[in-house]
Every structure is written in C-alpha cells, then in structure tokens.
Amino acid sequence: MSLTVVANRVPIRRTDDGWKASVGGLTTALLPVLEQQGGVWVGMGEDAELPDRQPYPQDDPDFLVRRVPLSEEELENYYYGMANRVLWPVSHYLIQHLELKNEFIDTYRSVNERFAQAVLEESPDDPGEIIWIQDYHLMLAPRHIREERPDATIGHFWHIPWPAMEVFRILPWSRELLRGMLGCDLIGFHVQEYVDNFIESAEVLLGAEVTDDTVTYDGHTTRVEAHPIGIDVDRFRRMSATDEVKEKAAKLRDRLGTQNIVIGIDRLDYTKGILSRLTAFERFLEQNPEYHGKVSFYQIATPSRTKVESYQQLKREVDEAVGRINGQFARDNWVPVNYRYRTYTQFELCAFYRAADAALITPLRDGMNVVTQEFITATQNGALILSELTGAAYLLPEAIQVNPYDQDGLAGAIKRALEMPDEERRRRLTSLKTSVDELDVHRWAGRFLDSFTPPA
C-alpha cells in the first residue's frame, strides 16, 4: 500500500538549516506512512517561488510533496472566505458569523477541482492506492476524483464538528457539498454525534439511502464512522518531564506568586469561548473575595486568521475585558489576569501545563481539542474543566464538565476544581490520561487505515 495524503497545508517548512518537517498532529501520525511506504502529499503553494513538485528529503526522498499554486485572489476567497467565514462558523453553530458570497463558493470550487486533478495526476492508479482527503477545506475533491477514477480508494477525515442537519441545511450549497463528499469510501469523524449529524444530513438532505453507519447515494457506498483523534503522547510525556519545563514551571508560579494558577490556552477564535470564560473567572472573583490575591488566571491567546474583521472584533473584546477584570480587582503585587496575546511553541506551553492548578478549556462548540489532551499528558495534579459542547466531553468523563454559557456554572467549577480533594483530583486524572493513551495520534491513524479493509 502506498498513500497520498491532500490537504490544506503540506508537511515540511524551510528553516535556516534546509527543509524540515512542520510541526503538527497530522503531520506526526502521517509522516511515518510515507516514510515507511511512499507516497504523496497533496497541499496548497501559497509562496510562487516554491516547486510545484519537490521529492523530500531531497538527498534520499521517501515521498513527493506535490503543490497546488492559488493566487493571492484564491487564497481569500477559497481559504479565508469560504473555509473560514461559511465552513468553520456553520460547522460550530455559529452562524451569525457566516458570509455567505458567490465568489467564495465559486472559487472553493475551482480550487478543489485543482487539488483533485494534481491528485489524479500524482496517484498512481494502483488498487492498493489509498487516497485520504483531510478537512473541511476540499470536500468536493472526492467526486472529482470518483469521477475520474471510479475504483479508487478514497477516504476523508473531517477534524472539526459537523453540525446537526438543521443547521447544515442553511448554506445554500449544502447538497452539492454533501454529494462531493460522498465520493469517498470511509468518512471519518471524531465522535459518534457527529457521524449521526452528517448521516442525517445525507438522509434528508440527498434523499440518501442510510443502513447503520452506511450513506447509499448516486450509486456507491461510504461507511462513516467514529475516530477521535489524540496527540503524540510519548512527545508530549517526554517532553514535560525535561528539567528545563520543570525549571520554567516552578519559575512561573514563583512570578506569579498565588497559591492557584488557573490556565486557559487557545486560539484567538470565536468559537473557543474566551469572552465567555474571563466573564466567568470575573464572577468567580466577585462571588469568593476570599480568593483575592490567591488565584491568578493565565490566558494564552494565539493569534489566529487575523485577516478576518470577526477575529479582530474578538481580539478588542478580549482586551477590554482583561483591562476591566483587571482594573477592577489588581491590587499591590496581585495582577488576577495575566494574558498573553502571542504563539508559544509546544515545548513551552508544557512549562504551564505543569504549573496549573486547573485548565480552563471551555469552547463554545470544539472537536477533540488537542490542548485538553496536552494538559492532561503533561500535568502531574491538575484538574480539568471541560466544555459539554466539544466532542472531547464524550470520551474524557472524568473532567469537571460545564456549559460554557453558564458563567455562574464556570465560576462554580473554578471553585470546585481548586477545592477539589487531592484523592479524587489523582483518581480523576489517571482516568484521564488512560483514555489519553488510548487516543494517540498514531493510534488514530493506523485505526482510520485499517477501516479501509474492514474484518469481512
């Protein structure tokens, strides 16, 4: 078996000493593939200046990356117009966030027409030939490719949510978008909400013929299944135990110099309920003066789509309200947000996994999340608050769950989490991290391969 990857973005990037794999989940589960077996990686060229065709490593290659040159014209109007301002907000419910432009379909369709035709020409048409399609960025890919090459072997994975068929409904474009995926033979999403949500979609939407986990359209079938992705959990467990994450741990909590560090780690996104949360550690303050001066919660915000107007919205929102927390409740040397609007590398986000108390991980809707699974690999004590709206709820029961819309809720739960007894804060995390194991990023992978050939 040999495997070609497509996707949004391709795995290397070109550093000061030659090129180098990127850093990134995908690219760590998929790489060793290639590496082991062959193949290519299908991606986007944003940089004209770079190869269509480049065999990587370069002195020895294993596999080919193959790029799909866009225009700056492209990038914005099939990235961030139709990925990111109609699929992302449709996708997290929130759709107040959606623009709804011709030019965006338009040219999302140009675009994934052009992925499967570098695909096509790339792929060998070999029956052993696996072709997995990654994200919502190239859902129209597969019939492209189907149509072309009807036995092929195609597969996608979907790494965001998939909203109940109502709310997918409201794009204008909904059915063409559902029969580009169901080219493929195995669709796969991280939790079985979200499998039920699309195959309804399918059902009522297409007219779909649907028998368990199976979507029957235009002739040809797709299984849909469960596969919640992890991380790499060895780098992650390697990674906290160093000295040095020790070191800058202990550093962090002496400069902040409370007893309780709670932590929130995000993207500067909408969905990830950041507004949301300081509101709520607002009132948590409000609601238990007895913890002035004694707990300091520590935002990482990492700037993200900062092309888009509704992040930039955001990001004023986000700065007003730690101004006011701050301006209301700071005293002497206690400073009760600290927040920090800038990219972190993982090795250092794993200096305060270690050094918090709690993570306050609270998207307004979310997938798996791979932030909670970091925390959970590399903290030793921490207790987790968990969004009920992400799909990592459903597979990680043993966090503090909470509405993330309930702002009294949150601010129980902050309470409960730094009050937590330590016999059930250590009963609670070993749960969590065996279900952490189990979810590996590797794991994930070899799972999603495997299901091509299912046990007869």
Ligand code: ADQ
Contents of the next structure:
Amino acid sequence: MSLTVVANRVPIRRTDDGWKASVGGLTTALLPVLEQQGGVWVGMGEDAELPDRQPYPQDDPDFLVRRVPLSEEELENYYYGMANRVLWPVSHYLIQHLELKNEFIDTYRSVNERFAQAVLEESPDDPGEIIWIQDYHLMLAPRHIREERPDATIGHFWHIPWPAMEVFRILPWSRELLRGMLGCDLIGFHVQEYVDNFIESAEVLLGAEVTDDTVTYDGHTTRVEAHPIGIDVDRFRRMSATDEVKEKAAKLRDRLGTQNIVIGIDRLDYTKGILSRLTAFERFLEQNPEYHGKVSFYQIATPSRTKVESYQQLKREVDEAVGRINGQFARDNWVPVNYRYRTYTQFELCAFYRAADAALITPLRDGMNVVTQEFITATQNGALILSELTGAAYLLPEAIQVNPYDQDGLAGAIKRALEMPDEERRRRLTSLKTSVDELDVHRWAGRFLDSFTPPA
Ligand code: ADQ
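Let me have the form predicted together with the named molecule next, following on from the form predicted alone.
First the chain shown before, then all remaining chains and molecules of the complex.
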C-alpha cells in the first residue's frame, strides 16, 4: 500500500534549523505511515516563494510534499470564506455566524478541483494506492478524483460534527457538497451521531439508497463509519512526567497562591463556549463566597482565524468578561480569572494540565475535542468537567458531563468537581485514562486504513 494524504495544510514548516514536521494530531498520526511506506501529502501553498513539489526530508526523502498554490483572493474565499464562515458554523449549529456568498462557493469549487488535479498528477494509479482526504475544506475533491479514476480507493475523514439533516440543508449547495463526498469509498466521523446525520442527509436530500451504514448513489457505494480520533498518548505521558513539567506546574501553583486551580484551554473560537464558561465561573463565585480567594480560573486561548470578524468580536467579549469578573471579585493577592491570549508549546500545556485540580472543557459543539484527552493523560488527580455536546462525551462517560448552555449547571459542576471525594476522583480518572489509551492516534490511523479492506 502507498498513501496520498490530502489536507488543507502541509505537514511541514520552516524553522531556524530548516524544515521540520509540524506538531499536531494529524501529522503525528500520518507521518509514520508516510515514512514507512512512502507517498505524497497534498496541501495548500500559502506562500508563492515555496516550491510546488518538495521531497521531505531533504537529505533522504521519505515522501513528497505537493503544494497547491493559492492566491490571496483564493485563500480569502475558499479558506476564510467557505470553510470558516460557512461550513464551520453550520456544522456546529451556530448559524448566526453563517455568511453565504457566491464567491465563497465559486472559489471553493475551483480550489477543490485543483486539489483533485494535484492528486491525479502525483498519486500513482495502481490498485494498492489509498487516497485519504481530510476535513471540511475538501468536500468536492473526492468526486473529481472519482470521475477521472473510477477504480481509485478514496477515503475522507471529517473532523468536526456533521449536523442534523435539517440544519445541513440550510446550505444552498448542500446537495452538491454531498455528491462530492459520495465520490469516496469510506467516510469517517468521530462518533455514530455524525454518521447517522450524514446518512440521513444523503438519503433525504439526494434520495440515495441506504443499507445499514452504506450509501449508494449514482452507481457508487460509500461506507460511513465512526472512527474516534485520539492523541499521541505516549508523548503526552512522557512529557508530563518530566521534572521540568513538574517544576513548572509547582511554580504555577505557587504563583497563583490559591488552594484550587481550574483551567480552560482552547483555540479562541465561538464554538468552544469560553464566554459561557466565564459567566458560569462568575456565577460560581456569586453563589459560593467561601471560595473567594481560594480558587483561580486559568483560561488559555490560542489566537485563531483572527481575520474573521466574529472571532475579533469574540476576543473583545472575552476581554470584557474577564475584566468584569476581576473588577468585581479580585482582592489583595487574589486574581480570580487569569487569562492568556497566546499559543503555548505542548510541553508548557502539560504543566497547566498537571497544575490543575479541574479542567472546564465546555464547547457549545465540538467534533471530538482532544484537549480533553491531553488533560486526562497529563493529570495525576484532576477532575474533568465536559460538555455533553462534544464527540468526546460519548467516549468518556466518567467525566462530569454538563450542558454548556446551562450556566447554573456549570457553576454547580465546578463546585462538585472541587469537592469530589478523593476515592471517586481516582476511580473516575482511572477509567478515563483507560479510554484515552484506547483512542491513541496511531491506532486511529491504523483502524481507518484497515477499514478499506474489511475482513471477508
Ligand atoms: P480543534 O477545533 O482545533 O480541532 P481540539 O480537538 O480541541 O480542537 O484541538 C486543539 C489542539 O490545539 C489541541 O491539541 C491543543 O493542545 C491545542 N491548543 C489549544 N489551545 C492551545 C494553546 N493556547 N497553545 C497551544 N496549543 C493549544 C478539530 C475539531 C475537534 C477535533 C480535532 C481533531 O474541531 O473537534 O477533536 O479537529 O479531529
């Protein structure tokens, strides 16, 4: 078998020491496969200076990085437009952020065609070849590839939720997008809910024929399966057990000086429920004066999609909420909400995970949410408060599950997490750790690829 991965981004980045593999779940999962078996990774080229074709590593190449160069205008319409302002909000049921513009879909169509063209040029036309496309940026590419290469083996993994059919059909291009996806042999989602939603969309909107988890449309059959993603468990376990991380965690606890620390770690995105979480923490402080001076909430938010207006607005609202809460509750040596708007290394994140007594992971919707798994792996005795509207919630029943829209419920969950008896905390965490071990990202990739050849 050889592999062609097709994703919005290429898996390498330029550093002061030359080109390096980027750090991220997808790269971690797929690079070992490419290194072992060779292949191609097709992604967008955002910088006209960079070559379209770059064998990697330079000295002794294992695979080829192929860029699809995009102009600024294309990037604006395909990525910031169709992907971030259309498909992202609709898939997360947050349609108040939806912006429908013809130039978005027009550019999305042409960019998807160019990705497909690059695949056809680089990916060998032989029976062992697997073409694995990633995510909502590339819904139309599978059909283009199929039209040119009817016998190709094509898979797609969708990393975000697939919404209920009635929400997906809001998109004026819903049928065209579905037809694009149904060029695949196999489509993967994190959990069965999204599988069911996708199948219902194909059945109702296209009149496709459905048998169990397969969809037949226009003479071609696609299997649709749940393949929950994991993290690189070994890497997080090793990092969080180093002396350096332990020291950093101890220093953070000293610096904050409170008995309890609750953390939130996310990209600054309106799907992650950061504002609702802050209001819940405010309510917790209002309802529990005995905790004043005794608990700190530490929210880390990575800048994300900063060109998009709704993200700029969210940043302003979060700044304001943090100011309001600290303005009302802070006293002498106690700052109730510590907020950092920046990116940290995974190593640094591990120190936060280790320092915390509880993590507040409360997206309004999330395909999976891997911060949850990172926290579970790194913590020694932390409690997890998890939104029931995430893919992770299906897999981690031992978390304290909450409705992220219910701020009183959230405030109550914070109290419950902080007051949970040690025995119960340990029991829940042991079971959570076992679940996360099983989800490991290397196994995820293996399971998806094995699924192309189901046992006879
Ligand atoms: P994301 O929406 O990006 O991913 P998530 O799964 O939470 O969401 O992953 C975020 C990653 O960014 C984590 O690895 C985390 O460590 C990192 N990160 C967050 N804040 C950071 C900070 N301040 N500094 C540095 N790193 C930070 C999409 C879907 C998810 C799905 C994944 C994988 O939206 O639902 O789980 O893909 O399929």
